[in-house]
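Taking the form predicted alone, here's one chain by itself in structure tokens.
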Amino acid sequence: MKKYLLLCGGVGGAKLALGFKNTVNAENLGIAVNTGDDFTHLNLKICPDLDTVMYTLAGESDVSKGWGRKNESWNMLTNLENLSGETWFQLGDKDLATHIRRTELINLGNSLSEATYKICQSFGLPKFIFPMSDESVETYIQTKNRLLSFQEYFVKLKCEPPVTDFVFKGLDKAKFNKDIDLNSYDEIIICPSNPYVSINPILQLSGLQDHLIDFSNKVSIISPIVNAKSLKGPTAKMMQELGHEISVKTIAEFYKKYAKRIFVDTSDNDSASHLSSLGYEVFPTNLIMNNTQSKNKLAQEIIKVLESN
């Protein structure tokens, strides 16, 4: 079997990553996760996308929310609110333990990759989840009136301010994770995550961008847009505010220098000829992942196509 590297954001990417984890052997899988939305809160290192992927693959995620841990309690947050502390970012008690342990490991001199591996071990996961970089990259959202940190925009303001642009601070000093040997992977898959804020920070990293352009024949996109709607999060809203059509065509244009294959939902079959004209091989399938069976099935269908190429 081929080796697969997934470029992954939070919820949508984690769903597909779970399908791959359930389908291929761990040694054939690598998952590079966006860390552009990491931030420090209450003096703790918070890595939302990394944790969503880790909890999902460990069977510990709160499926109803799409983030955080299952069977969570909220004693700390309730008491912090009673003390007039900041509670806009939801930290459950079990989730809090992850952030405390990560911060402790980093303060002891571990890199983010090392800390991630040690925490994953505690959840019984092998070494296949990697932060996109060990250097800090911070995603900011440019709105009409001001520049917002990603979590301020996404959580505190609930994605309400209209978006005009994106800023990634630290990209000039950041490199793609050195623990990921790109040449060892036969296929690279861009997960159905937000292209602007979940995938673009990964794509811009030194060491990855040129590889994707040079080897675009081994890169596949899984569309996060189905029938003019985002599968999860503010992708469609951002597209509209940036003046783009909400469609798989916009997704294909965004990634066209990086990839040669695109998987679209069967409801978007009418776009196939346009995508082909952009140089893509187009593979229609069911992209809706609303249970474990559908996550596994999508992963299996992608693998079936790529193993035959």
Ligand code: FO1
Given for the second form:
Amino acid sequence: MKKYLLLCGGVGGAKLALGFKNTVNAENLGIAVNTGDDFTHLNLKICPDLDTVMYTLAGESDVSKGWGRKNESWNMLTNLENLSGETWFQLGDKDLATHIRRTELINLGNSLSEATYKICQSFGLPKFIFPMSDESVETYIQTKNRLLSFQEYFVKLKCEPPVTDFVFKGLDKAKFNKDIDLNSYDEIIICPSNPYVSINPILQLSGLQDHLIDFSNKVSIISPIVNAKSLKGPTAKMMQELGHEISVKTIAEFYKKYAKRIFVDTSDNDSASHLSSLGYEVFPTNLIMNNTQSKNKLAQEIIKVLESN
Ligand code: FO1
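The structure above corresponds to the form predicted alone; please provide the structure of the form predicted in complex with the named molecule.
All chains and molecules follow, beginning with the one already shown.
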């Protein structure tokens, strides 16, 4: 079997990552996760996308929200509110333990990769979840009036301010995670995550970008846009605000120099000839993942195509 590297954001990407985890052996899977939306909150190091992927793959996530732990309790947050503390970013009691432990491990001198692996081990997961980089990259959202930090935009302001651009602070000093040996992977899958804020910070890292351009024949995109709507989150809204058509064509244009294959939903089949004219091999399939069976089925479908290519 081939070896697969997934480039992954939070909720949308984690669904496909679960399908891959249930389909391929752990040694044939690597998942590079966006850390651009990490931040320090209440003096704790919070890594929302890493935790979303970790909880999802461990069967510990709150499936209805997509982020946070299942069977969560909220005692800390209720009491913090009584003390007039900051509660706009909801930290459940179980989830809080993860942030406390990660912060402690990092303060003890562990890299983010080492801290991630130690926490993953406690959740019974092998070493296949990696932060995209051990150096800090911070995503900012440029809006008409103000530059907003990612979580301020996403959670506090509920993605409401129209977006004009994105800024990734720290990119000049950050490198793609050295624990991920790119040459050992046969296929690289861009998960159905937000291209602008979840995948682009990963793509911009030195060490990865040139590899993708040189080996674009081993890169596949799974479209996060289905029938002119986002599978999850503000992708479609951002696309429109940036002046683009909300469609798989915009996704294909965005990734053109990095990828040669695109998986689109069967409902977007009418775009296939346009995508082919951009140089893509197009694979229509069902991209809606609303239960474990459909997550597994999509991963199996992608793997079937790529194993025979
Ligand atoms: N998303 C929300 O919309 N509201 C929250 O209060 C919130 C809290 C939260 C706590 C821990 C965590 O790991 C994730 C959390 N998220 C929350 C999700 C997260 O901020 C976003 O989904 C990602 O950053 C976007 O990928």
